[in-house]
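Only one chain comes next, encoded as structure tokens, the form predicted alone.
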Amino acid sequence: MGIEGIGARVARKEDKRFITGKGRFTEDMVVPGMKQAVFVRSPHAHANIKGIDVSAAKAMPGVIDVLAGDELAEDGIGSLICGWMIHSRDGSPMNMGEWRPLAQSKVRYVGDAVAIVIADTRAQARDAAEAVEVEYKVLPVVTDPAETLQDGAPQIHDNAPGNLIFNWGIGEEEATDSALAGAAHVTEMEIVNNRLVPNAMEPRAALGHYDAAEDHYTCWTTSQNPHVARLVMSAFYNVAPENKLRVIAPDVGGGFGSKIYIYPEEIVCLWASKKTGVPVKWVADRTEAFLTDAHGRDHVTKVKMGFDADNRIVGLKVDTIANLGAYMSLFSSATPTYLYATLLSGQYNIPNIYGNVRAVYTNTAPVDAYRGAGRPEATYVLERTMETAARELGISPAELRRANLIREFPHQTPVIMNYDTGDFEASLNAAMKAADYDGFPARKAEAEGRGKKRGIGMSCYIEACGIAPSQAVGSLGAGVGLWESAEVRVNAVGTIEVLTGSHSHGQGHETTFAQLVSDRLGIPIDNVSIVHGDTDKVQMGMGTYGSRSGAVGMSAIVKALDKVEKKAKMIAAHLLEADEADIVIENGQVKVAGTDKALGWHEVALNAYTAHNLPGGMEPGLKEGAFYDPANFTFPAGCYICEVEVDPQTGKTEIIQFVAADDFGNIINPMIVEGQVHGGVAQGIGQALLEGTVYDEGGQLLTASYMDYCMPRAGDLPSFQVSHQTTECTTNPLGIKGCGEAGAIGSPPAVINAITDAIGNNNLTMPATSQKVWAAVNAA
């Protein structure tokens, strides 16, 4: 490890132009000629549309022009899509109800689009917007994912009758309810997993410029994955020719999930721009966002799980309800089942796991992957449970979890996964040992005596990152690959590009890529370019999401490491007139191991340019691609221990300290993974604590600003301390697990667990608010 390499705790290069205002997103792109856009958008949840009349709004100062759905259909654009196919447990496919980039006949949520206008200003644009005349059936509402399903709701699609996307399960059913009516104890729970809105600091914005001269598309856009967008908007979204169309994402503040995504904006927009000769930028206020962005989580389930006399687990049946909103997202079917209910097993050896979950529609907005994607919603299943029966049972949390612990690796597990390496017991030690865990009861009496109810709460995660390999999720129904891209370009002078499929949304790609070069080739971070975001300049990528961009992203530049490395060695040989397998390349030098013969990297790059004294046959250029498909997902691990106090008078909860022990295998940038530790645990925190979406009965979203929907601040968060401990993963080069979603997945079950023991009240809901834990300590 250099000063700069693997291990290192480099500050990150891109956050100069961040903090000194000069980044670059996709609200900061002009076009010559550009116009703004505003969408007109459903007030109800549910309702036919009976006629638009946009001739007012047409005639208002500044309009370009005012589209609407059929507008579009007649020139051909087709429906969104969701990516991943999953079939019900009878075999039936998964009802994909219809999902226009403009509604044409039917609204199904509070902020559908049925209408476009093109303004020279965006206020002209707003004014305008209020102008168009939509008539509407108001139709009647269903926001509960429980009650949806009954006989009598309101049908959202007519293809998914009684609202039901698809009834999927997943193990062995038979089994499982046998090893249950064997066991000696049974806890059983109803848990709720609360919907939440992602909050990027960026809103999503999108600019569609069709150039008439070259026949040719741009979008920039405020996405996870362009590439991705790029091969959706052409290939079914009938938007342009994959070869015609450009998408670029620029400088992105924050994703968590929720930009992976292709929405109705970026279709409608290049659409627009094509119809009206100009470029046509959107750019959502926060209120638009809240109505709009994919949301996440949104679980009813219920849980059995069964012990044995020795207090293992011998069975574990989950039931669970998954609303999916109004319409299916790109990969919300994969995020209830395989991103969900194939980590049902935890870091625990159950032998029979039976999981079943039913999909549903409602009148809210569509819901997708946010932050650990279907982890959270395991871990929070499983470890509510795990903390339940031991209370149940009268034992230790920790020692409940620990006598159950997988110890041996491979580990197999009953739903599909193969964990390939892990210490569970080691993470646990280490957050017992840092929240001094068996200093708890002193504590817990010298609050009493202030007063205050004190509690501790575990949380044992286990996650599943990578996504991979791209053959067994095509098996599973994924339309995509999942591999990554890279291409290796050294200049002249030894400089560097490193192209990359992956996208940067914060974790900080252009610090611990770079990292990684320098460490293998011993030159300044400084010397390493991060290209990524550009559809034109990078081949194809997957994107970023799933914690991928470690575990997958840099293995792929390694392999085009390795290619560069291996012709540089040649080169060097050549001229040095060694044997190649002499060389080493060394703190910025290639030369002969064990004498002072060498060049500088540097050196090494101009030769592979000039081409004057080449091996014989060599092709000129220094410049190498690779693509990398995983064996395995990686897996990454932890312990969390949150500590409370809770005000018996007003409910408040502080959180007096949260400890985390994770295991990422290894470490590019020690500083850039702590960051990442403590905004995942910021957002479960924020779950657990205060943050919800609320629908009324007629489907008006009440929480649609900050106002009402209450995020966390510094004076809510304690000082995290963050501890890692590792084993590598033993399917990547460079034994990575990934780290971006642990925070958020094994934070909010410590949470709810620390404040349940400090009330005596296990009958409590997210997010604990002030009101609730309150009504909670008073019924108990």
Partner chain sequence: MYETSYHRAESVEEAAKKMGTAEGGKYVAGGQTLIPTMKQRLASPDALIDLRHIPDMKGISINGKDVRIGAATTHAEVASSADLDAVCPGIASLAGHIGDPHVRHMGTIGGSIANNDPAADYPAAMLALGAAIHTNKREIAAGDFFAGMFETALEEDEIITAVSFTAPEKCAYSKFPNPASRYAMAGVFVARTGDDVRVAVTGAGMDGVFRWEEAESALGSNFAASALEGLAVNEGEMLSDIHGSAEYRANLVKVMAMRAIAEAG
The other form holds:
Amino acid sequence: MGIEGIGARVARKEDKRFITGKGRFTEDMVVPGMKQAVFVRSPHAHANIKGIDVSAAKAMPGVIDVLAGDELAEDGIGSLICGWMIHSRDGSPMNMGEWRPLAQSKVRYVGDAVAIVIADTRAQARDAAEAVEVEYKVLPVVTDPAETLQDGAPQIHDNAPGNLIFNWGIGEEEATDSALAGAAHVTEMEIVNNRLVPNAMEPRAALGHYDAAEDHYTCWTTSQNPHVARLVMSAFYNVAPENKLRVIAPDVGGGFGSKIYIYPEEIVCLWASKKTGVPVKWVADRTEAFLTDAHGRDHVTKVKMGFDADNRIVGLKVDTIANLGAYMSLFSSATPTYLYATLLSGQYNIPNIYGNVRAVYTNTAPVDAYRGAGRPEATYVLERTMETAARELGISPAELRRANLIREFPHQTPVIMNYDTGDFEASLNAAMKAADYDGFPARKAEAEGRGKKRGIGMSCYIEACGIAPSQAVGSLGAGVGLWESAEVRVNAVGTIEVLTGSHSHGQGHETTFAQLVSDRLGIPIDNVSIVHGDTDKVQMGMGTYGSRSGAVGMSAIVKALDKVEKKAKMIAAHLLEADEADIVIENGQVKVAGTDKALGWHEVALNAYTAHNLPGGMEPGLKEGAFYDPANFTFPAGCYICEVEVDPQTGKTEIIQFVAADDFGNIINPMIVEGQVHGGVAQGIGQALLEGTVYDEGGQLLTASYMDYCMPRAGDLPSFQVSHQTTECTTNPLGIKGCGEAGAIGSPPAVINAITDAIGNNNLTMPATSQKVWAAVNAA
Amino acid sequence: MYETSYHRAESVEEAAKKMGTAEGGKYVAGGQTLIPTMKQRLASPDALIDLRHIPDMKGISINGKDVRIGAATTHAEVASSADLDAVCPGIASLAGHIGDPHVRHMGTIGGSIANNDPAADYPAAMLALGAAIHTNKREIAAGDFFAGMFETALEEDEIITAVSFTAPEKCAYSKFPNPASRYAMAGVFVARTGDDVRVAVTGAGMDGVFRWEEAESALGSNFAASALEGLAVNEGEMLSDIHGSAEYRANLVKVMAMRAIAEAG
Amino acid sequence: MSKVEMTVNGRSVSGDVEDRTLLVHFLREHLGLTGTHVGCDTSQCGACVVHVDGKAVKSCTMLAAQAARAEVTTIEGLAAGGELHPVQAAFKEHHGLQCGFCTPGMIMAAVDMINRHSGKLDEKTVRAELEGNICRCTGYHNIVKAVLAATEQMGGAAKVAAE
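Switching forms now, from the form predicted alone to the form predicted in complex with its partner chain, please provide the structure.
Let's see the whole complex now, leading with the same chain.
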């Protein structure tokens, strides 16, 4: 590696604008004549709309217009869709209810958009929004995923009888049942995975601008995947054809999944801009974000894990109800199915697995992928069960895991996935060493003397990233291919622009992608600019989620670089009168190997553009594009250990140490990768300890601000101990597995395993708030 | 936020006069509770009279054990006053745990007391210290001042100008914060001078701040955490919400009281 | 409407704004200083932290009118003469930011914290002092590291480095 190449801890190129206040976020965008929008939202979780009277609101100061759902429908704007078809066990397609961008006849959750008010200022728009009169007939409400399936529950969508969206299965049920029947020991648990609100610090925002002269739309939006937004808004929502719609996702302040989806607001702002003739900007306030951003998790699961007399797992059966909320968000059906149950084998040899998932509607905010997406739920089920089994069997949790680890690769699980590589024991050993696992009993005894209950917990996770092989996901129901594109544009002076379909909203692509180019060509990263986030600049892309930008996005850049290098070598061979096969590129030079015959990289680039002396028949220029479609998922894996102290008098849990040992394959920038782990672990600890989403019986969100939804703060967390054990991914050119989600996937069970170990009571749900832990201590 | 009008007062008299002429006016000091409440459109004063710049309402004066804190003194100023910390460490420590550093730079003791949020910290200190609340009209004993959640003895146009108290021999404040909002789920201020012990509790009671008299008499004869063993606040009078049941809050009150006693020494 | 005058980043500014205008909106919309962000409605996230008369405050919890005649420093005013403030430099060096949205408030809070503690800070204190700033990306690990590194860097000069 060079000092700025692959493997170097390079400080980020993008930082300067953020640390000096020059970042450009959607809310910062200003277009001449721009007006401000506020949405009128349902205060009821379930109600029929009997009428909407906007006349008083329209007469308010500064108001440009007030528009409701009927007008939107008259203009042919389509309904929101879920882009992944799931079929139930009986072969029937999923029951997708209609989601209008502005509700017309019925609202289904608190926050459902009903109308948009556009005014000179946001305050005026909000004043007027209060004057919009909506007559509701309130209907019975259901928010709980189990209750919504019961007889007599309120019917939320007409075409989803009993609120069941699908009843899906994976694996062999009979074989699993019989394995469990013959097991020497069966551990059974009921496990709840708590609903989370993603809470990217930048609230969602959209600025829609219709240019009547050009008959062209521009949308600035807080998106992780602007091209997908354009595709979906064109193909399904009938906003505008793709050639007349430009989507720009400028600096985006975090996403964590919640900014993958296309929401009603960007559609409505674009439409309203044409309707009113003014650019329309909407910025969510935090409570709006709580109410309407796609939430995460919300599973209720029954699990049975059977062991033989040697403590080997013989079978695993999982029955899950997944709450998808009031509407099916863009990828909502994939999260609790192919991103969840396909990971139920974990790091273990499990010969028989059956997973059943029922997805349901409730009168709550839509639920979709949130950092980890399905994989945290699978890991939580497995790792809570493993820990519990070890306690029941009376053996060390580490040794039970060790006895069941997969050690040979490739490994085909009973639930689709084929793990290409890994060394799970290496991470287990590294984590145990870093945590001084063997020294725990002495620390526990010392804590006891101080009146504290100390516990240690472990979690071994595996996830599937590098989403995803297009043909494979197509066969499983995906509506799109999940490749990535890149273009490498060499300028005449040798500097380079890389256009990528990946989108950076904190991941540091402007640095790591430049490091890749620097590594290949030996030019400084300052000579490489990364262009992303604008459908007019980058031809096509699938965006950033599922830890895919390294494994898929960078692989596309590798392919484009291969083509650029090939042409550069041909030019150099021609100029240096050498054989193309003898040309090498290193340290910014294109040279004949083993000689001092060389051209500067910039000289080759200049020759490509002057075109005065190119090989016969060669086109001028040096610019190449590529699409990369992954051959398989990638499988990051690792072992996390958490050590806690519980204050039995208050139930307060302090994280004493948190160790993460991960195998992410090859790493471009260790500093950035460590940062991804830190952030993911903090979110996982947040889920385990602090973050509870509470709807009351009437469907009101009680945790709709930071006064009630507990975000992890610096004082809630320790510094983390992070290490890497590397086995290279075998299916992509860089050997990268991906690192964006691991922290959030592996950490929650480690925390809960540690607390339950400390207090001697395994009956504890997330978030393990002080109150709950105190009650569990007293019940132990 | 609904429309409002802003008026900055340079003196207490000017502030009272402006309030007299304003329709639907409200005093604002640091505004750290009022402004967020107005942003959420839960309060809509037509006029705001700003007390933050009135010189007479600022500063801490200490004469022996007698302490006077101007109502417009910020939490940060109270927390960082070495002189105050020397005579009454409990109140300096309390101020240092209100909100966060930025809130403490703006929020004032007068504003906190006038608002009487049931989870605010200062009311517990005022009750336990037996403080006097000085206004532009009169002096009110803390015991008569706090009148239940968000209710005080203040009249509409009355301005708190200062609080005063005699520092106790020993005092401490112990708080269990709500994990999300960081307001007190239970905060207990313990003050002792001779046999006179006062224990005031915030964040937990249904009617706002209150004195735990049973604990006070137990501690009068034995100022030790162990004196509270066997005692309990009445669960029926505790708040209950998604963050803490009445049972849990009752437990916290006792635990925080014991910790405050231990800290007071 | 009122005319509001103040000094922002050393420059005298004024504007006619509704009295209900928050300081953060005055900075962002009237002065175009969009480095100061709004991340919540309840005065908790700290993305809006600026210095008013040398002290860190939440500009979303203060009317522009309340800040009239004050000296305000925003993230845009921190780097003197194009030279990064040591806290800014430390955030970059130690990867104390990812998406960058909370960063301006974090940096303004960190500068204030270092000033108040006269350059003497340890990890526990830094974590406690960050109570009013929420970050969703970094898990705070590298923010804490950056603040400690900047504290060391600033040494005895800590007191005067802010404004």
